[in-house]
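Let's start with one chain on its own, the form predicted on its own, as C-alpha cells.
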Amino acid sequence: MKKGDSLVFFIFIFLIGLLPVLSGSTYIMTVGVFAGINALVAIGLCILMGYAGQISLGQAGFYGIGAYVSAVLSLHFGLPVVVSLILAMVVAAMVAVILAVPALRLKGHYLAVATLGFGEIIYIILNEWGPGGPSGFGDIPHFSLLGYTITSTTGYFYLIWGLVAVVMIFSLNLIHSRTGRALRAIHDSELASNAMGLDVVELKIKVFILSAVYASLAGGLYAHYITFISPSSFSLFYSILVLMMVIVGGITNLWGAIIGAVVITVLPELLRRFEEFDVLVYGLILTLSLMFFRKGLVPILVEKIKKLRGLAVVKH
C-alpha cells in the first residue's frame, strides 16, 4: 500500500470503529452492515471494470451462489459456517472459470450481455430448483467461530467491516503490484499488452475469479446475517445496483467502490420521507450524478485536493 492509501485506510477504519459507539442505534448499525456487504461486491467489480476493463452484469449470480451454497451446507449438512463460506467461495470460483473461459473472449457490450445472461440463469435456477423455490427458506445458522456465535447487529457490523478492511488491504496491494500494472495495461490496450508478452486471457480470467469470490463472500455473510434468503435478492436489479455503486463512487478508484456502496445503501433510507415519490427522487439523484459527476465522487474529490495543494504551494 502507498503512504496515501495507508493514511486514508487507518482514518477510515478509525471512523468505522467509532460508528457503533457514536450512533447507539440498531437501525443505523443495520444499514452499516448492508453497506459493508455491498462494499465487498463493489470492490470486486471495481477491480474487474475499473482496472481490467471487463464489463460484468452478473455479480448478482455469484452473490446468490455464495448465499445459497453457504446456507445449504451449514443448515442441511451441518458444516461449520466458516467452512461453508470457504466452500461457497470455491464453488463460485469454479463457476467463474467455467463462465470466464468462453465469455472473456468477448468484448464491450457482448461481454455485458453474456454476464447478464449468466446472472439470469442463476436467478432462474434458484427460483425453480433452489430450496423453498420462489419463497426461499430460513433458519440459516448465524456466523460462528471457535464456539462463539454472533447474533447481534453490532457483532456483524464489526465482522463485516473487518473483512472489508482485509479485502481492501489485499486489493490495494494487488493494484499497486506488478499484476495491477498489467491489469491497467489490459484496460488501456489488449493488443499492446499481448505485444508486450502479457498473457491477457489468463489475467482476465484470474481477475474475474477474484471478483466472483468477493461477491460470493458477501452473499454468504448476507445469508448468515439475515438467516433467510429467497431468489428475489439476487436478481438483475442487484447487479445494476452494484454497478451504480461503482460508477457513483468512481470506477477508477477502489475507495470509490466503498464510498459508492455507502452512498447507494444509505440514500434510499434518507429518501423514505418522500413516501411514494422516493423512487422518483432516487432515480433523479442518480441521473444527475451521472450527468455532472461522470468520474465519480472520489476521483473528483482527489482532483480538488490536488488543486488546493497546488494553490497552497504557489502561494508559499
Contents of the next structure:
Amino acid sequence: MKKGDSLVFFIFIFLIGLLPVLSGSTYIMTVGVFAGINALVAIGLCILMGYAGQISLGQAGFYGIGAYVSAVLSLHFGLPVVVSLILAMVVAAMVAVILAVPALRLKGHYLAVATLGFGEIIYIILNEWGPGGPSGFGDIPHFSLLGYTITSTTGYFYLIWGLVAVVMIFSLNLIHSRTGRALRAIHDSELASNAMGLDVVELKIKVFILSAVYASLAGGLYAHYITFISPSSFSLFYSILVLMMVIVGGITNLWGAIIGAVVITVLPELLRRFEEFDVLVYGLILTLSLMFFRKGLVPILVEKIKKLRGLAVVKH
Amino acid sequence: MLNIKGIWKSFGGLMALRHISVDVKEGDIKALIGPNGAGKTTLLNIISGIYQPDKGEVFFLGRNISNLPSTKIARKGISRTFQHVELFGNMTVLENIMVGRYVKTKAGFFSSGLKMPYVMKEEKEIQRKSEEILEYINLAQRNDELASNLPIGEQRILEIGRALATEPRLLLLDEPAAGLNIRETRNLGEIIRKIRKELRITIVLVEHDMELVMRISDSITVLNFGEVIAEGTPLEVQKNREVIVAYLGEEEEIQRGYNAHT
Ligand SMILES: Nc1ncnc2c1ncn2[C@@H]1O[C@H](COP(=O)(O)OP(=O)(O)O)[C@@H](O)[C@H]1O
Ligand SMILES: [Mg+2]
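The form predicted in complex with its partner chain, contrasted with the form predicted on its own above:
What follows is the entire complex, opening with the chain shown before.
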C-alpha cells in the first residue's frame, strides 16, 4: 500500500467499525452486508478491467459457482463451511483457467461475448441441474469457524467487511508491485509488454483467476448468509450490475470498486419512495452519472483533492 | 553475436524480405538503412520475435532463436524500441522503466499481494535501479510525468531507457531520431555511443538520418525492396553506386509526390 492508501484504509476500517454502533438496525446492516458482498466481486472486476484491461461480462458465473459449490458441499456433504468456501474458490479458479486459456486470446468485443456466453452457460446449468432447479434450495448452513456460528446480520456485516478489508490489502499490494505494473503495462501496450519480456498470457490468466476467486468467495458468503439460493441471483443482470459498480466508482481506482458497490447497492433502497418509478429514476441517475462523471466517482474526487492541495500550496 | 541467415518473409502477395543475411559483430553499432518499405522494420520484428520468418534462421549468441516468441527473446537479452513509439502511456516515466526491470526480478502474484519481505527488498532495488537509468539518459527530472505527456524526443529516449532496464546484450533501435530536432539528434547520438562504450551493448540501428548513421555506426547494411544491396563501412557505403541510385530514386519519388500535391 502507498501512503494515501493507508490513510483511506484507516478511515475505511473506522467506518466499518462505527456503522453498526451508530445504527444497529437490521435493515441498514442487511444493505451493508449486500454492499460488502458486491464489493468483493467489484474489486476483482476492477483489477481485471481497470488495471489489466480485460473485460468480463461473466462474473455472475463465478459468483454462482461460489454460492452453489459452497452450499452443496456444506449442506449435502457435511463439510465445514470454511472448507466448503475454500473448495468453492478452488473450483472457480479451475473453471477460470479452462475459460481463460482460449478466451484471453480474444480481445475487446470478442472477449466480452465469450465471457457473457460463459455466464449464460453457468446460469443454464444451475437451472437445469442445480439442486431444486429454477426454484433453488434452502437450509444452507450458516458460516461457522472454530465452533462459533454466525447467524446475526451484524455478525455477517463484520465478517464480510473484514474480508473486504483483507482482499483490499492484498489487492492494493498487488497493484503497486512488479506484477501490478505488468498488468497495467499489458493494458497500455501488449506489443511493448511482449518486447519487454512480460509473460503476457500467463499474467492475463492469473488476473482472470484472481477475479474469479474474489467473485466465488462473495458467492459463497452470500449463500451462507441468506441460506437459500436460486439461479435468478446469478443471471446476466448481476454481471451487468457489477460492471456498473466498477464504472460508477471509477475503473482506474481500486477504491472506486468499493464506493461503486456501496452506491449501486444503496441507491435502489433510497429510491423505494418513488415506488413504481424507481427503476426509471435508477436508470436516469446511472445514465446521467455516466455522462457527467465519466471517469467515475473516486478518480474525480482524487483530482479535486489534488487541485485543492495545489491551491493551498500556492496560497502559502 | 547476431547471425541472420537467408530470411524470407512475405505478407500475402507482398515479398517484404528475400533471402536476407546479415551478421552483427559483438560491440558494433550496425546501421540498417534503406528507403521506406525496404523491409527494415520487418527484419527487426523477425529478430525480436514479433514475426516468424517464412524461411531462414536467426542465431543469437550461437543459439537459433527464429521460432521463439518475443517474450522469450527479450529474456535472452535482445531489447528494442519501436518506429511508432510504444510506451506505456498511462504510466509515469519512472514506472515505464520499472516495467523494464520485470525480466530481472521475481516477485509473483501471491508474494506481491502478501508483500513478503523479499518482495519489498526487490521493489526498492527496482526503484533504485530505475532511477539510476533515468539519470543515465538525462530524464530524471521527468520522473513523475505520464509517459504520454512527454514530447516525442523524450519519449524516444525513454523507450531506450526502458529497453536498457532489461539489461540487454543487443539493442534494436527503429528510427530513434524520427521527429527529433538537430540538437536532440546529437544528444541521441551521444547516448547511443555511451551505451555501446560504457554498457558494452551491441546495437542495430535503423535510421534515415544519414548524418547520424555515418557519424556513429561501425558498419552499414543497405536494404532495398527486401534485399541487401550493399554492405560495408560508412565510407564504402557512401561511395556505392547502387545505394546512391536507390536513394536518388526515392528522392525523385518524394519530389514527384510533392509536386502532385501542389
Ligand atoms: N504486418 C504487415 N502486414 C502487411 N504488410 C506489411 C506488414 N509489415 C510490413 N509490411 C510491408 O512490408 C514492406 C516492408 O515494410 P517495413 O519493414 O515496415 O519497411 P521499412 O521499415 O524499411 O520502411 C512494406 O511494403 C510494408 O507495407
Ligand atoms: Mg520502418
